[in-house]
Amino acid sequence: MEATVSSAIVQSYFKKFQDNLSLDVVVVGGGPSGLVASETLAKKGYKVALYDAKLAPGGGMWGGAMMMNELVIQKKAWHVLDEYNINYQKISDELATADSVQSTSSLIYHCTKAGVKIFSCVSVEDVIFLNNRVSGVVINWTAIGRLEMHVDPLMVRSKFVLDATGHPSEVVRLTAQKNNVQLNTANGKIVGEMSLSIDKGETSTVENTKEAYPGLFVSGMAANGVFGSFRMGPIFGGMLLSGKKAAELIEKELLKNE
């Protein structure tokens, strides 16, 4: 029985791994914008894998605010909560609260049901850079990096990559630093995240969701970090809408290439 259990896990995992080495879209970071973008694209039939450095995806959504597991969502994003069967309580005509655990777990559930393959404990340590375009990612186990072990990675090809890594903007940062390229920003570099302003931060999260470099899109707080705007704290409507917008923009590009 012991050998059978181990064999089942190894065979099943590595079949999934091998089947996802060439993709339509790679999403890096399993926060709300990354999950929504992944699920939206997968439901439309695209082949999508999501890589998250942590044991469980969900990003900062799990923690609510200061580990109080409630979060706030604006009216303009309530339809997204309805789509994912997330319960919410209206506290005004414009705001509602939702349980962060139910919200996050529901996004993850719908993501996997749509066909997204989620790989936990996997970090992106580089991008595949071909013909001045991001054409995939270079991955390794998160533990390898944290232990500072020199172990070579593996590669995953994709038509597009979405950086949904939150505040660090990890994939865009890697791309810019290692290849000395000009980003699609005002100064050609990562502009940097500003201090907290809820209204401005929520609006700009969606506005800044776009292509940062050929083949590389950015969403959520990573978008504000790259293009330079405010953080917004434990209000998540902009994050959800950013994921929707990222999926729409990427799909447009995918359709161009069909």
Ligand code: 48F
Second form
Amino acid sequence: MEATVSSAIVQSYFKKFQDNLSLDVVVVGGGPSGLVASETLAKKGYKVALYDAKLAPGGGMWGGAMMMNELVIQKKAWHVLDEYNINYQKISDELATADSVQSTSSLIYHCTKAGVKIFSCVSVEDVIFLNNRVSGVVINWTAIGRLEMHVDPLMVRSKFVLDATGHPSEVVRLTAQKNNVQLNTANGKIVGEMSLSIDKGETSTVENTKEAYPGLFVSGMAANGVFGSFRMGPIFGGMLLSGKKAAELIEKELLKNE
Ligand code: 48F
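Show the other one: the form predicted together with the named molecule, since we just had the form predicted on its own.
Next comes the full complex, this chain leading.
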């Protein structure tokens, strides 16, 4: 029995791993924008894997604000809450609150149901860079990095990569730094995140959701970090809408190449 249980896990995991080495889209980061983008693309039939450095995807969504597990969502994103069957309570004509645990777990649940393969405890530590284009990711167990072990990674090819890593904008940052390339930003570099301004930050996180470099899109808080705009704190409508926009833009590109 003991050997059978171990064998079942190893075989099932490595089948999933092996089946996802060549993808339409790799999403790096399972916060709200990454989850919505992944689910939307997978539902349309694209092959999508999501890597998150942590054990549980969800990013900054679980914690609400200061660990008070409630979120605020603006009216223009209520349709996304409806789509994921998330309950919300209107506090005005423009704002609602939602339980962060129900919201986060519902996004994750719908992702897995749509066919997104979620790999937890896996960090993206580099990109595959071919012909001046981001063409996949370089992955390793998060624990390897944290323990500073010198262990080589593995590689996953994909037509597009989405950086949904939140505040650190990790994938775009390392792509720019390591390859000395010009990004599609005002100064060709990471412009950088600004202090908090809710309305401006929320609007620009959606506007800044775009291709930062050939093959590499950016969403959510990372989009404001890369293109230079405000943080917005514990309001999540912009993150959900950013995920939707990232999926739309990537789908448009995938359709061009079909
Ligand atoms: O930060 P995060 O929740 O991403 P987001 O979609 O949402 C931002 C909000 O939560 C909040 C906010 C609301 O208004 O501003 O901050 O932009 O989630 C980012 C996820 O990326 C993972 C990390 O563990 C987290 O779950 N992550 C970061 N770097 C890596 C990574 C990496 N190199 N490889 C894999 N996962």
